[in-house]
Every structure is written in structure tokens, then in C-alpha cells.
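A single chain comes next, written as C-alpha cells; it is the form predicted on its own.
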Amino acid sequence: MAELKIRRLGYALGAEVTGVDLRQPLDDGTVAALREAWMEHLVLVLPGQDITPEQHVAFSRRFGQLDPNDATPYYRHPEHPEVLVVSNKPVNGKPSETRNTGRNWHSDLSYTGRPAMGSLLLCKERPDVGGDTMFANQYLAYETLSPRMRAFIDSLEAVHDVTLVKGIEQRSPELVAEIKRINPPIAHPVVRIHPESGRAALFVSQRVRHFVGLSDEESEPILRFLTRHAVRDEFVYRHRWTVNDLVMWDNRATMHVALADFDQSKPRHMLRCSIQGEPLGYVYQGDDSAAAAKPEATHRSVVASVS
């Protein structure tokens, strides 16, 4: 078993892990120790991992079934569909479709019926300065709300909409139409119970259209407050990338944003594997009457049982 060294990087979340070489097969004890650290710190940084896509996929699979990236089938690695290419490097002489990926606060694949459980992003090229990623702890976002606000949102559902992905309009109209067809709006609980920790986490983002049963006008101030609260400074860790950093985060308890704080003519090239999450939510048809007719949503009772 590898002797891991773990160093906290932020108050709210984030830790650096050294003492492991992902080019080598890992024993079960090392994987278990990494998973324990991941659940505690939510974001792990493994520096100096000069690995191939095959090794990236093999390591990621130790934590669960990988998402095949069917929600965004245009940006996959040509030999490894489990690997999403996030890059501003031109493709066939044209601007990359993923050059502005992740520019608003979000949890990966929240606009699908199986939001990502976790993501593992490998940095292959980076600009001289900038290109940072920020992460926010959504356990703290929920737990620091007032009891009255928690009681209000415990049974709410939010409509996640792929068209709110920042920069999507910069892609070709045909591509945008196909992405919308593959990913219809989907309603998820505003409060999620983490299946491993049992803790409640806020699950809203800048990719939410409105709340089920509330109009856009009613939803807007509540959503504005929650999304601003969710990323308060004291909940955030900012990662400054180094080439061959592998950063893994738990999407069930975090949000993140990729900052455009760099010279866009400089390359920023990343590879991401996503671990498939449990089924969640339902396709939103735009008819709130059906949702209103459901029994009191179980999310609130589950929250009460673990609080």
C-alpha cells in the first residue's frame, strides 16, 4: 500500500495528495485511502501525474462506472470516449467547441438524469498565468442557511437547463440544436442527500432555469440569493493549475467554475473523466400541475432523518 501524504489546501475543501504514482497499478488499500480522503476533503489534487489517457481511464474506473459522455458526444477523445477533451486549441483549423467550457458555476452533467458523481480532470497544457478553477463546498452552503430557509427549500425542485451553459451560443446552431435534443430540461431536488456521507448539500447553480411550481419571476430572487450564497468566499478553494495535475472532485457536494482569467491565445488543454452518478430527477415537461399533485417531496423527510 502506498504511503499517502495529505496536505490541506483550503479551509472549506481541498487537499493535495502525494506519494502515489498513477502510472502504476494501485492496490485496493491505496484506492480505499484515496476515497476516504476524497470524501473528507471533496477536492483532491494529485500533482505530477504524467499519465496516458489509458491510465487516466483505468484510475478513474477504480471509483465507479465512467460516464460515456453521451450528453456531449462531440468532444470525446477519438480513442477513449470516456475522456472529454476540454481545450481551447483549434480543431481542424476551427475554434474548439470546448474552449469556454465551465465558465459558470455548476455541478457536472446536472442537466442529465444521472449527474456526475465525480470528475477527474488532468492538465496537459496551461497558460503562463491564469486559467484557474474554483470549487465551492455545498454542504456548507446548505448548513449555513437559516432554519426557516432550509425548511422552505427542502421540498423544492429546480429545473436544470443545458441552454444555460455559458458560451453554448458560441457553438454552431446545428450543434446547439442537437445538444438540446439530447438533453431536455430536467428537474432535480434543490437539496441532495449524499449517499455516502448522509449529509445534505445544496444543489442549485447558474444552470437552473426556475423552481418547479414557481414562476420565473417568483424563482428569480430566490435563485439569485441561493447561487450567490453557495459560492461565498469562505466556502471556496481556488486551484492554480500546474501541468500534470490531476484534480478529482465530488460533484454531489461541490460546484466549480473555470475562470477565463488568462490570455485566450495561450493553450489550455485538459482531459476529463466523469464517474456516473445515481439516477436522479425527471424530464421536465413544463407542466407544474403534475408536480404539484405529487405527495410532499421525499427530499424534506430524508433531510430531517439525517439532520
Given for the second form:
Amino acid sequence: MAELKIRRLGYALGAEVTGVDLRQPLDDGTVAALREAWMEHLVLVLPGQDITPEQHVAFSRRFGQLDPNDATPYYRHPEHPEVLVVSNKPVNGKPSETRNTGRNWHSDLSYTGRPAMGSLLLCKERPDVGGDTMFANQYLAYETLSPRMRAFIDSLEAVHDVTLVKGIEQRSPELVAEIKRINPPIAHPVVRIHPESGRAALFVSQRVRHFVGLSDEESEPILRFLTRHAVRDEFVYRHRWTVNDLVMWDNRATMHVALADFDQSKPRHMLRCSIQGEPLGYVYQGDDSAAAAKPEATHRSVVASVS
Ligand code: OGA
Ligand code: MN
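The form predicted together with N-oxalylglycine (OGA) is what I need now, so please give it after the form predicted on its own.
What follows is the entire complex, opening with the chain shown before.
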């Protein structure tokens, strides 16, 4: 078994893990130790991993089934469909459609019925300065709300809408139409019970349109408060990339944002595998009456009664 060295990187979340070489197959004990560290720190940084897409896929698979990238088929790696290319390098002479990926705070694939459990992002090229990624701990975001606010949001559902992905309007109109067709608005619980830790985490983001059963006018100030609160400085770890860093995060308890503060003429090239999450939420039909009529059926109580 590999002897992992774990060093905390942030107060709220994040740890560096060394002593493991992802070019080699890992034994079960090492994977279990990594998973434990991952669940504790939520974001793990594994530096110096000069791995091939095959090795990236093989490592990611140790943590669950890979997301097939059906929600975003157009960004797949040409030879490895499980790998998404997040890059500003032109493709066939045209600007890359992923050059502005992740520019608002989000949890991966929250605009689908299977938000990603985790994501593993590998840095292959980076600009000299800037282009960091920030992560925020959503357990802390939930736990620092007042008891009254927690009681209010425990039963709330939020409508996640892919058209709120920042920069989507810069993509080609045909692509945007396809993205919208594949990903209709979807309602998710605002508070998620993490299936491994049993802890509650806030699950809102800048990709939320409004709350089910509340008018837009009612939703707006609450949403503004929650999305700001969720990413308070003291909940955040900011990662400055080095080439061959593999960073893995738990999307069920964190959000992240990719900062645009770098020279866009310089390459930034990243590869991502996502671990498939559990089915969650439902396609939102625009009819609030059903949810509004059953305020007692909270996700917390539903989850608590089956777990
Ligand atoms: C992602 C993403 C962050 C980045 O790949 O899910 O949001 O820094 N990217 O590129
Ligand atoms: Mn992302």
C-alpha cells in the first residue's frame, strides 16, 4: 500500500496528497485511504501526475462509474468519450466552445437529473499567471445559517437552468439550442444530505433560476443571499495550478468557479473525468402547485427516513 502524505491546503477545505503515482495501478487499500481523505477534505490536489487519458480514466473509475458526458457530448475528447476537454485552444481553427467553462459558481452537472458525484481535473497547460480555480465548502455554508433559515430552506427546491451557465451566449446558436434541448430546467433540493457523511450541504448556485412554489420576486432576494453566503471567503480554497496537478472535488459538498483573470491568448488546457452521481431532482414543468401543496414532504425528512 502506498504511503500517502496528506497536507491541508485550506482552512475550509482542500488537501495535497503526495506519495502516490497514478501511472501505476493502485491497490484497494490506497484507494480507500484516498477516498477517506477526499471525503474529509472535499478537494484533493495530487501534484506531479503526468498521466495519459487512459490512466486518468482508470484512476477516476476507482471512485465510481464515470459519467458518460451525455449532457455535454460536444466537449468530449475525440478518442476518450469519458474525458471532457476544458480548453481555450482553438479547435479546427475556431474558438473552443469550452474556453469559458465554469465561470460562475456551480456544482458540476447540477442542470441535469444526475449531478456529478465528483470531478477529477488534470492540468496540461496553464497561463503564467491567473486562471486559478476556487472551491467553497457547502457543509459550512449550510451549518453557518441561522436555525430559522435552515428550517425554511430544508423543504425548498430550486430550479437549475443550463441557460444560466455564464458565457453560454458566446457559444454558437446551434450549440446553445442543442444544450437546451438536452437539458431542460430541473428542480433539486436546496439542502442535500451527503450519502457518505450524513451531513447536510447547501445546494444552490448561480445556475438557479428560482425556487419551486415561490414567485420570481420572492425568490430573488433569498437566492441572492444564499448564493453570496455560499461562497464567503472563509469557506473558500483557491487553487493555483501547476502543470500535472490532478484536482478532485466532491460536487455534493462543494461548489467551484474557474477564474477568467488571465491572458486568453495563452493556452489553458485541462482534462476532466466526472464520477456519475445518484439520480436527483425532476424535470421542472413550470407547475408549482404540486410542491406548494406538500410543504411537509421535505427532502431532509424523506432522505432521513430511508437511510
Ligand atoms: C470543470 C470546471 C474549472 C476550471 O471542469 O468542471 O468548472 O478551472 N473547470 O477549468
Ligand atoms: Mn465545473
